[in-house]
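Below sits a lone chain in structure tokens, taken as the form predicted alone.
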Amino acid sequence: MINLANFSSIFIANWKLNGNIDFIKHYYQKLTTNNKNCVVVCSPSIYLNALKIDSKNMFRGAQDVSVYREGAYTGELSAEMLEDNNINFCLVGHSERRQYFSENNETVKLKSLNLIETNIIPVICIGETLKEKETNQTKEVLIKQINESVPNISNSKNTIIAYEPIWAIGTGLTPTLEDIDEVHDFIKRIDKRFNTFKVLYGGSVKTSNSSDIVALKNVDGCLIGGASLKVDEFNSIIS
């Protein structure tokens, strides 16, 4: 398992349902790899083996994993299959998986447990909707998601938490810097075991705001969606 303590900041690109072989070739020709931050690219699963890695700071990540280890589950990919292909990270519980594929906290916990047991670091995504924010339910929602999604065996060495306010994903809207830092601080204080967890921010991260976000005391990096598809912009963010 990757030693997360080696990195002060972690940047994860989530390409979602985008990319092809030509895109990947062009992307890696221009991608800056000589920085000290941890950089993870999460491509569609069919392209994971086409992504470049190194032993220092460039890694591959999956966008999802099955709750099942094996069996008659057509189209699924198990944690063991990801491990066989040297995948080091995997997103779980992304808001789009929760919204479009009816995933819940229990599902996220099962997936995370399978990943940890196969030495893959789960990046557990949490976040509130606009309605929940407007009705002052943010903290209540986050407490429930974390308590029900994070396995008991999770610790700062084998699990990452990513806070993605759902209302900020792909909308161009972001919380204020003060709000981001406050929520990250709150997450780390939900239970003393979360004090040393890496907590990333996601939600309309781009060049114009990334450096200010990463500079916040309680933010340990970013989960980047649309901006990660533009290699020049992603280079600016990770550097």
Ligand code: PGA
Contents of the next structure:
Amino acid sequence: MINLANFSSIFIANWKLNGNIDFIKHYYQKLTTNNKNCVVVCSPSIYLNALKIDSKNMFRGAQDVSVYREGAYTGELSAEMLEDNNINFCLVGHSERRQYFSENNETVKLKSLNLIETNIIPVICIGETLKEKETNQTKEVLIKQINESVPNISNSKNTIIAYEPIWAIGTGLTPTLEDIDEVHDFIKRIDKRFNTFKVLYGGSVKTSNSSDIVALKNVDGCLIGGASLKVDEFNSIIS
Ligand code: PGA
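Same protein, different state: after the form predicted alone, show the form predicted together with ligand PGA.
Next comes the full complex, this chain leading.
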């Protein structure tokens, strides 16, 4: 398993359902990283082996994994298969998967467990809807998501948490810096075992806001969607 303690910040690109071979060639010709930060690219699974890994701080991540280990489950990819292909990270419970593919806390927990057992770091995504925020339910929602989706064997070395307010994803809206820091602090204090977890922020991260967000005391990096598809912008975010 990758030693997360080696890095000051973690930046994860979530390409979602985007990219192709030409895009990847162009992207990796221009992608530049320094050794301080951990950089993970989560492309669609079929392209993971086309991603170049030529520096000690660059890794590949999947966007999802099966709850099943093997068997008659057409279309699925298991944690063992990801491990077999040297995939080091996997997003789990992204809000788009929860919304469009019926992912729930129970499946997120099972998937995370399978990943940890195969030495892949799950990036467990949590976050509130706009309605939940407006009705002051954010903390309650996060407690439930954390308690129900983080396996007991999770610790700061084998699991990452990503806080992604759903209303901030792909909208250009973000919480205030104070709110981001406060929520991250809250997440780390839901239980003392979470104190040392890496907690990433995601939701409309771009060049213009990334350095302020990453500088926050309780933020350990970012999960970046739309802006990670523009390699120049991603380079400036991770630099
Ligand atoms: P965004 O997406 O950066 O485009 O808001 C973030 C995510 O979905 O992980």
